[in-house]
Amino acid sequence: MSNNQKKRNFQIEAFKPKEVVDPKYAEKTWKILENAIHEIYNHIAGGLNLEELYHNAGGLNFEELYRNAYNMVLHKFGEKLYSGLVSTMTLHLKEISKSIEAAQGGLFLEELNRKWTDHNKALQMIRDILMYMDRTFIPSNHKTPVHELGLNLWRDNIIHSSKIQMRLLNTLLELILIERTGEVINRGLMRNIIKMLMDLGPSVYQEDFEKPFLEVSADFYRVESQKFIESCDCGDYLKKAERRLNEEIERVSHYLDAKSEAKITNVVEKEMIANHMLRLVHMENSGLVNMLLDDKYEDLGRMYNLFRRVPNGLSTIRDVMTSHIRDTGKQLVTDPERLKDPVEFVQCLLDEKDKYDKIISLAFNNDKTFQNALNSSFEFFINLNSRSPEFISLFVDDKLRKGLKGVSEEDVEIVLDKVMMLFRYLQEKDVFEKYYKQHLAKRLLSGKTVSDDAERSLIVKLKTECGYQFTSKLEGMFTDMKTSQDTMQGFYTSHGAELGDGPTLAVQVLTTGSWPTQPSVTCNLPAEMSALCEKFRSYYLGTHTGRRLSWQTNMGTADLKATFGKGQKHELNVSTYQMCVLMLFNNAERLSYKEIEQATEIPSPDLKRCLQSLACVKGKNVLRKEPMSKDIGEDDVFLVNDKFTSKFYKVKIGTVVAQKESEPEKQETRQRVEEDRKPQIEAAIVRIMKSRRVLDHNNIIAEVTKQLQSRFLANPGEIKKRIESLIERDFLERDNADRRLYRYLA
């Protein structure tokens, strides 16, 4: 580079009057660019490119376009330059919009379809065009951007025009409905047709076609769900319907926009489930207490997924579940035939509540709220049945005694847990426990029991429930067995060598207040049981100081080696009672009932029992019966059965008894049960009272009520009693004010 050229680049030169433009420049310019703009619509649907395109647009290349349309904004020809673009692209818009009109039939889709992409590639390269303009004179001046406003001429002048709005709603709405009868339409063009509304703006897409088709189909679904109520059952009805909305689901997904899922959705559900949903759950036949009884799970699983998305579903679903088991509840507690046996009448409960277990988990998602409903089911109509603590104690007797024989660990505890699951419904806790622990101390002392660690679990999840009160009593049971193993250990190896052949003796020492109370019966032994039990005496005693032993023969039991007529032997495993009447027969050849009572001096009911037992049951029958009936008279005389035979060398011989208490037996468990809540409920209105200082009557009998529920459900009527008895011991006062509000005495 020379020196001269170098200092030309810093020379500054004199100031130069304004250049003026060719007033014919601005017009000049303009027809060059309009020109350009009619070639790229004429022929842009031709698939020339860009370059060919410009090159037909006056044979200038985008460069000199671009720099056109730079100058005219530039010289500040802005407003000529978008003023023109406007009414350029209206007009070839409305050509456009004619030759969209003369589409025939199934064309019309299609040429709206080709003419808007071939206006989109136009747009663009417009843009590119204009790309200056749109940069600087657009936001300066505040008009619309060159794209928003080609799709906006493009709504106004096509999707607004006269002859195509209706046409095309109506056409894209007569497609849905072919699709949804089952025929298969180009969903490929529809998309691109809701793509083409959902581009113009959402209001385009809500106004022109989604609201007209959330109306439509409500009327469509309307009429259908209408006649598929009349004419199909309630399991098929809900297929349809679920078949109808995954439909609707998988049509958003294919062409219409995502946002409208929801909206579909809810007309499908509201016409085809809200508006129907009384009578397809009480549909005769096929409803949802039909579906129960017969456990279809899969038509309850899509009942359940369908009524969840509509208000109010689920809780008509669940109100009348709640309604059938309750009835069907009521009904198994409260029928006679059930209550004969106590061991079916517990397996029914379970069985019931396993089948709604089941529904629960397989069909109704294992809804808490649901599981809760059945919950309060259960616990409404078990206590219906004063008797369900009883018979639920009778059932683990049951299974504890010989049901659960080799059955494996793991089966056990499912029964006893299922077990523990009806417990925990049970309000009068205490009075189970009385029971339980009658059948367990005659389980223990008959060496019944099936496995002792099938019972201590038990009592563990008793323990867990209810706290160690409730059960500390029942483990002392337990250790009072194991206690007398060791004591006849001891008994035998100090009194073994003196006791010779005789009898052999087990005895079991319970501790009072761990056991039931039984009443202390008196019975003439045989003399030399007599003598024995008499050396047992002095040795406890001797080894036990401060203690009293009174037998307890009603729940004994003993063996017997006995010989009958024609020489064959047996062993006979009977009661105490059984063995005092049995050993009589050593001196007599036949004894009267009079005599058997008086030599043994057991009570007449249980004597009346024993004696039925050893005449009167085939098989067993190893006394005879004068005369031969089932009941047992005060004349009847008794000799030994020469005859009796067995197969078996051993012949274990129960009594009669009732499985279930007897009504006066019944009372008087009732009786103890409400003597020993007295002293809970007091203790319970001391500890609120101590902590309270003063409290009105009616919150004494909620927070009463509150603290004993786990074990039993208080009578407010006792309560009442229990506050008056301990305002006579100086406990509490009333108030001088107002006699309903009492006050703790320190």
Given for the second form:
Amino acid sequence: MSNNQKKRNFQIEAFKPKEVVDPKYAEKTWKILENAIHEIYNHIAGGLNLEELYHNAGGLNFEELYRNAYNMVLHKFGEKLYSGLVSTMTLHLKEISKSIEAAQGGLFLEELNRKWTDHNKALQMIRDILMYMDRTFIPSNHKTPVHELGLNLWRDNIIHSSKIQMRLLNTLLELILIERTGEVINRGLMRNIIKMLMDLGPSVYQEDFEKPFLEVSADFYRVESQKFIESCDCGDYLKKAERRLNEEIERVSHYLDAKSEAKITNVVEKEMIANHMLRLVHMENSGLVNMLLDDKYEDLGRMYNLFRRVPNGLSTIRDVMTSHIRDTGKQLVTDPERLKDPVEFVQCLLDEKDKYDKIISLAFNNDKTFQNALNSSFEFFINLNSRSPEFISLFVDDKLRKGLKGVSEEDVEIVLDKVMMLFRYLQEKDVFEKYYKQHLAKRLLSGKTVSDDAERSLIVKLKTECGYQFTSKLEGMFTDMKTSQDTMQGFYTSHGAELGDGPTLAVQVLTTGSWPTQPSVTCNLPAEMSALCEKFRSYYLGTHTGRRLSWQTNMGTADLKATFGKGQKHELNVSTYQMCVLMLFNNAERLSYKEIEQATEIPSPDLKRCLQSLACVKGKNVLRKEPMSKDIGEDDVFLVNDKFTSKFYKVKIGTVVAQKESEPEKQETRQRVEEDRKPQIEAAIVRIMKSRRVLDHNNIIAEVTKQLQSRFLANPGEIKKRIESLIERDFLERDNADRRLYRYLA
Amino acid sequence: MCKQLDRLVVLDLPPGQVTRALAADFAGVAFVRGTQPPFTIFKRVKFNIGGKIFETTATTLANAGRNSLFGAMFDDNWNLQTDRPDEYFIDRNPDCFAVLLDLLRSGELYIPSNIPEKLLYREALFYGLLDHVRSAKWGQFDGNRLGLSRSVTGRAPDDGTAIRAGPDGGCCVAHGSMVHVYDWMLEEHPPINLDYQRVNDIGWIDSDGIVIGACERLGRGDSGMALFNASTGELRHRFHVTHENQVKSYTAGALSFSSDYKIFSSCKGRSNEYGIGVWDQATGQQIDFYYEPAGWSLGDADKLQWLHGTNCLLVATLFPRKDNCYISLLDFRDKSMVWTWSDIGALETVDEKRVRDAIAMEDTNSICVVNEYEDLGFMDLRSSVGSVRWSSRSRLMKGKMPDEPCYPKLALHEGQLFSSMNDSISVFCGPDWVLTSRLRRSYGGSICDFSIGGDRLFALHSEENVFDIWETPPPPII
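Switch from the form predicted alone to the form predicted together with its partner chain and print that structure.
Entire complex below, previous chain first.
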């Protein structure tokens, strides 16, 4: 009821105040704000102080400006305020643009920078006044916020103005060019200008600067790299490229966007490295091969670090290095001069390996792929020479005989480790084993080994590398040596008294199978000796029943005391054969070759060698030969050389033996190796077939090869033969339906 | 806000490095621009607000941040004159200023009963302090500490369809074909409609954008789904479904949004357009469509939920045109259903356990479902075919159903599970989902929908045209 009354009361309705009283309110308020914006620009540009601003702006202060802007928005004049802001700011920016355009030469950038700083300051103040609009009107009407608007207008009216855009870009690029030629530029100013472009948005920076910058840089480096490559050697070129790269990185850190670093270094990499990669690597007299030859670690390191930045860079270096190592290695292992001295040969390999290890560690950052390339290269060329296993074993033999005298334990280990490294490259490890066994036997039997520890250490290494099976026989040899020592002690304890002053006997009892034995004929020992030997035989067989002893007279040594014509006394260190020959002269003045051969029954080639070393070697010629000549003839006659003299009391008379194997011996070893491989291949086949039951031919070959590769590289033809042999012996059968399949027969 | 942080950080810098820091000036730590100190240290500031004098310290004002009236006013850009005024005059309401000054001093908001909230908000907006008011108004959300803050009565003629909380405390409410939008101050903005077609689902893609999924407008090849400006109500974009390069008309059902700016909606078209459509929020273009496999109703789905951890979409069809309910997880990358469940065959035996809502809980790799008696059930997502393990917690509820019952709805918020039933909302916590709180209000009848967001819970009643706002109060003084 009362409501009705109120509604009827027109007076109250009429008194409701309108939102804006003054129809010119909006225009007036805008004028105040517009004036304030002008004053802000003038004040900042002209250094007017706020007091003047205060007066010029009609006595307004911040609070009043803020309130005016607030009221305009509140009274729905936001649109007017906003568009007024756009046009006023545009007006100012157009003027600013003119003053920047008018700036002469070098002042251009400075003026631009100064105006930019001013604009930012003004923008901040304008935004302060219009804060309420920024907060309410702008988001709900999808307008650009004041700050962003200020940047956009600056971009459109200044940076993209036709008279500034190209000039700015050219100025910037020119300054960078000047800096590239080594002069100093105002980096602070550059930084400010670039920062401005970045503040205007990533697209402005990219389109108005970065893209052209990269293009110009590409041109610059294309020309420069062409000039360098014509005039510099590889090392110098790389130095220059590296310096350029660092300069560009430094430039980015000083005044460009950090994101540009990858892009500009990409340009330098492409123009200076990628485009000239092959030419650099193969550069005559200074390319990669020369660097490798001369151990130029610094240059190599530089090349590595630069090339790694470009696609295929490292593989290019690696390929050239690999083929170089393969070539030089191949030359090395096939050079007949080198083959004359196995120790020198292996030392060369080790030196070569050391050289490249050092290069890889110093220059190539210990790159795994480079190490692999090095290893595969060594593997490649070492196996080109079938005598490599023998030579490596000879090298070890040399080292263990004498080479390691006076060398510390650590150094011994280093040498042995290096040898093991070469050993790893070998494909025919079983051949190495054969030779190693022979050489070890000789060392052990002649008591020539320098260090038991070193010997055992190497065997442990071989064991970890190839397994128990590989070294079991070698270890057996060591056991035999030890047992023999004990046996001899036992022999002399029980028989010592009855033997008296007679010759001393030291017997090494070798287990058949563990040692490399040559089927040899036992020679006739001198009576004294053979009696002693018989005693030992009966002693030994008495303690070890069921064994058989056979004398290996070709492997023994003897020490003889001899008195010559004028009473010169010497102790002669000779082989068993030589002893047998010399002992004959206790009972005879002169003996013919035939007589000696008859009495000793030493096989003819051995006897000839033995006589040669007794009669024909200068300084060691305890026998005289008639007629005097270098070779031993069937009709020669031998006498004791009464005039024999020597500075030493002990005289070692070596047998003339080739340390290296002779051709027939080599053939023989090879044959034995092949023979030994057969059971191993068969065992592998059976092992594989037992677990697989059925397998086709190609897979058997592959698996057998894989299983045996730690010992040797099995020949597919040989594997095939073994399979056939196993089929004959009913271990396997061919599948009836598919002839390529083999079946295991349990 | 970012600016504001900047300013506060500056306080910690040694004096020599500060050049134009408002906060530092006020704190009396540094001079402005070294050479000529026009005004030096002023620790105390005097204001004349609408005739009433206030005195405060510079540090208190620094709490307003640079992006406020005070921040600008005391920036050295505006303070180059040599003599400072004794007091700063601002032509505003002194009572509200007192409240806001107190907010700057203590960080807490206390509104005396004689000041209308709306007045205070307006004043705060003038000073640029509205964000401060907003964050001091109510505390961080905790389902167990909620209190009823307000009830808002609308003018819609129809039953409520859905209510959705906005990201910063506002909400939108769908009634029939109309969507009413409220900001965090609960000020109503212009309502939204899509060709006045029945609205099926609504959702906020950000603080200023609302997507509406609506029924097809028969005979016009239109409607479907559209994006609106939340504050102005204007239509910003209409999303289309194209099939074999032809734009098709469709009905949009349930909606969901992913963190990588995709919009998902269940779609029903005229012929082949049954399934789940995917659109890009930025371009508004359709980018994918998961066609409904035979015997599976995706187009009828009532609930979609994007799973951020597994990049899958949960699709639940619980009120189907056919007889069965389906829940599945779709992987759009290879167009596969990585997990499925349906109640085919299960219904005859346990008739009362009809699933009415489902929600995936990624932390526990499970899906929680609820039946019409508010029994909760759980399914393991790790076994590829789901089966429900019911917990028979709430059988007590049976028998006392209200006249106009509403099906239960589920929500999950930071480890707390919410379930609406009739006129109350239950809160469950802990690994075994123990009932910890119950929200109830006597007026308005059953709750037909509720939503949590912007640290608020909104509950829409079905009988009366009213929705409630539940908030966690600010932390206690001590």
